[in-house]
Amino acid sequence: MVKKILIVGAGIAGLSAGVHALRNGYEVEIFEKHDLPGGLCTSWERKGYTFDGCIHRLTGTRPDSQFNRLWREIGALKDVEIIFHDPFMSVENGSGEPLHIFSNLDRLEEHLLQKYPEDRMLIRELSGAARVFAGARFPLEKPDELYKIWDFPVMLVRMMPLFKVMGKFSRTSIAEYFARAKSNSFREAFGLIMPPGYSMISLISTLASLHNRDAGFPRGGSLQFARSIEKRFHEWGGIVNYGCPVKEIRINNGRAVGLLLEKGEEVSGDIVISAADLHHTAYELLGGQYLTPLIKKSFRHFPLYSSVRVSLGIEADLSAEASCPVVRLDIPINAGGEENRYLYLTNYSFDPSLAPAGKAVVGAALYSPYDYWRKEAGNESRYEIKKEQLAEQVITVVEKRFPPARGKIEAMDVVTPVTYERYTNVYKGAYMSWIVPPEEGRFKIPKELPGLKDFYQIGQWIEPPAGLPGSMLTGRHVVQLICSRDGKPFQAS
């Protein structure tokens, strides 16, 4: 007889566990609270343009990398053209040239010491750990659930060149790191790469990443993306109830049973996986039964990554323009007690299948709390008041920035981190789920919770900084569990 798994939500962790169970042989069905694939990976249209509200860099898009791979195995990258744009980042301070993060790590290095030739030692150190990293190959191909001992001495020979880069930066915080820099430019610059409470290895792998060619971004944006997924997911005989937010799992016997739904409907299923937030599934899909001493520590103690995104449609060609700069604001933007001293800018143009021709998209980021959002979103008035206010000072920033853009701004969007939660259930806005302190080593959430069989947890959370390659390994990796439960071969391609 064959098992019905049931998958609530379809981002890009739930379509990877869905297409992988139909393989295998499982008949599946997710339960989506929005009326789109993707989660929060995710674009929307304003008068013509599209906004895109996820993917920055994408790792797996060189075709011969692992990661590539991985998503081809369940519809994503097929037939896709990755744009490449260097370099990656410039980060404008005002004062001389920029620094560009270029993706070559010769270019960088070479780059890096021209302008800070006092940080020499510290820049070879950074470019000798990431060159270690872009050779690396990785143990991704299954959960450690299901390492056998007989595996270790493979994963060892795999993994040696690895083990000192590991040992000496693993446990260290971005700022914690750059810290010890001569110049103070090079040290604020690099910080603003990614949140700087990251450990020093996210920064390391991103660099290797962009060396390797292995982290662009698809043409058509994230959307498309998360559509290509689902699209595989429909052939394979998968179904997908959209605008069909679950209330419960239902347990019997501590065992997940199946799904009570929003409308009052009833769901049964033998295996429930949720691919949807794990704070909502934890407090609010198994109303508080099941949480573990980590999850609770962990969303009581670890910071958020929690910003604010301004989309800009502009009736201006914007090609000759820098494609990623972050501009050092002459006047900081307060966004909600969250002093923001530079604007992150993408300007799309690298992609024309988001404008109409001869226009352009612009996004801009910054830092931004949950807190005052939510509170400011009890007044719908006010809060479009201030949604709209912020805009109007990125917009001045965008037009200094670009000038062929000024007094071109054809159509705006804010996202907020409330606009995130009410959309897609995530925690507090949180686009990134946890930044985890470094001393925590490495850090994950177990799939499984004691005490409840036949229920599986996936998504952003589980193996933070997850971000989209991440989320897809969770779905693939509790497959093969269920797969290794039932005493079945997992069938990947």
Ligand SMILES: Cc1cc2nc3c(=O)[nH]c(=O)nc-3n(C[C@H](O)[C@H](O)[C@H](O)COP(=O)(O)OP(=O)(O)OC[C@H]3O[C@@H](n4cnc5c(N)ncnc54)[C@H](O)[C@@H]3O)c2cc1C
Second form
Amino acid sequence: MVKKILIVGAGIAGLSAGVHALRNGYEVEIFEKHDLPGGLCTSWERKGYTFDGCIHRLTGTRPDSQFNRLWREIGALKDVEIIFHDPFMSVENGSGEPLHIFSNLDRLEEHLLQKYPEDRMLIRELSGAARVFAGARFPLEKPDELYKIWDFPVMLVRMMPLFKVMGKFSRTSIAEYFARAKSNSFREAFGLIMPPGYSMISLISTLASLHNRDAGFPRGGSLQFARSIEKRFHEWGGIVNYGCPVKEIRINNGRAVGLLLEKGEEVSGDIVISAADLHHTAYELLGGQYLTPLIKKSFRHFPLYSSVRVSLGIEADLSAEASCPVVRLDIPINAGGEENRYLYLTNYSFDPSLAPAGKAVVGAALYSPYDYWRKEAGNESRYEIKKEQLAEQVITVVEKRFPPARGKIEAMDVVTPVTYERYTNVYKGAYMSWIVPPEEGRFKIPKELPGLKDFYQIGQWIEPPAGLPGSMLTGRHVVQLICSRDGKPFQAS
Ligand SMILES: Cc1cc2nc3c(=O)[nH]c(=O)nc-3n(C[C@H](O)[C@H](O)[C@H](O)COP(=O)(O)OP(=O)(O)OC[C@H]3O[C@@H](n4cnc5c(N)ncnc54)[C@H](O)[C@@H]3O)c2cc1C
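After the form predicted alone, can we look at the form predicted in complex with the ligand?
Complete assembly follows, chain above in first position.
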């Protein structure tokens, strides 16, 4: 008899699990609260402009990379043009030449040595570590749970070159590492590339994948990317029920047996996978019945970050302007209590499909706390005013940084942490899960819960900081686990 798998959520993790489960002979039905696939991986239209709400860099865009094969297994990145903009990011601190994050490590190293000769040792150490990562192959093939004792010698040999780098950097945060820098502007600039609480390994692996040209932007943007996986899911006979929020996971005798939908209907299945936000799954869908100490501890103690994004449709050609400047502000912008001294800008002109001919989309991101926006959202008109006030400050900066944009803004949209929560149930708008303190080492949340059979949880919280590739991988791995429990070999596409 063919087993039926019910999946909560058509984000990247849910779609990935869905495609793999179909490939392995299961019947699959997904229940998604929104009317679109992709979850956090999304974009939307305003007055002919496409505002992208997610991808900055997608790991796996190089045709022969490990992640590329995994993306193609689920129908993504097939015949998609990949766009690379170089430098990937430029920190403009107002004094002299910006710090460019060039993709090529030799070029980056030379540039850093020129700018910060006093930090020669640190620069050499950093680029050396990134080169080691760029040449490495990671054990992505199967979930930890399926590794056998005889897999370890092979894994040890494969991972050998990485051990030294991991040993040196994995328990050090970006902030701790660059605290050693002699140059203040070097220290400050590297604290801007990603949240400084992240482990150095996140920074090193980002530099490595940029160097490998394995972290590009898929033309068409995030929603189109998600739709390509949805297409494969449909082609293989999967069903997605959109506009269909799940209220509860039904449990009988310690087994997950189905779903109760918000609209009151019950659906039964043999296996339930929650690819919805982990906090929502643990506290709402499972009613707090299966909380593990690790889940409780992580939500209680690990930091999160959230941001506001202002997207602008501009009736001007910005194709000659920089792609990703991080601009130092003359007057800091206070976004709900968070003082932003820099503004992260993305000029999407590198992908002309996102704006009408001769026009441009610019996105701006600011750190901003969830709690502030949650409170403001209690009063709708006040919330709208606060969003507009913030957008006005951003527009002033954008018009200064990109002079052709002055007076040419014809579309605008502001997304707060509450918007992310409203559309996807993501906990406190934390779209990259926790910032796991580096001293935690290799951190994972188990996909299965003690005392609950036929239930699995996947998605970005399971292996932080997962992002898109990590979320996709949890979807593949969970089907490998299910196949193993059912005593059948896993078939990849
Ligand atoms: C601004 C921004 C920039 C980002 N940049 C990058 C980047 O450059 N590179 C990168 O790799 N990652 C990036 N990310 C992170 C990445 O988008 C996420 O980590 C990833 O998409 C998470 O996927 P997921 O499937 O785990 O979760 P989600 O996308 O949250 O999917 C969960 C799905 O479950 C649905 N759901 C929730 N509750 C229910 C319910 N009760 N019933 C039915 N459905 C439900 C939601 O609607 C959603 O569709 C970015 C995210 C954002 C927002």
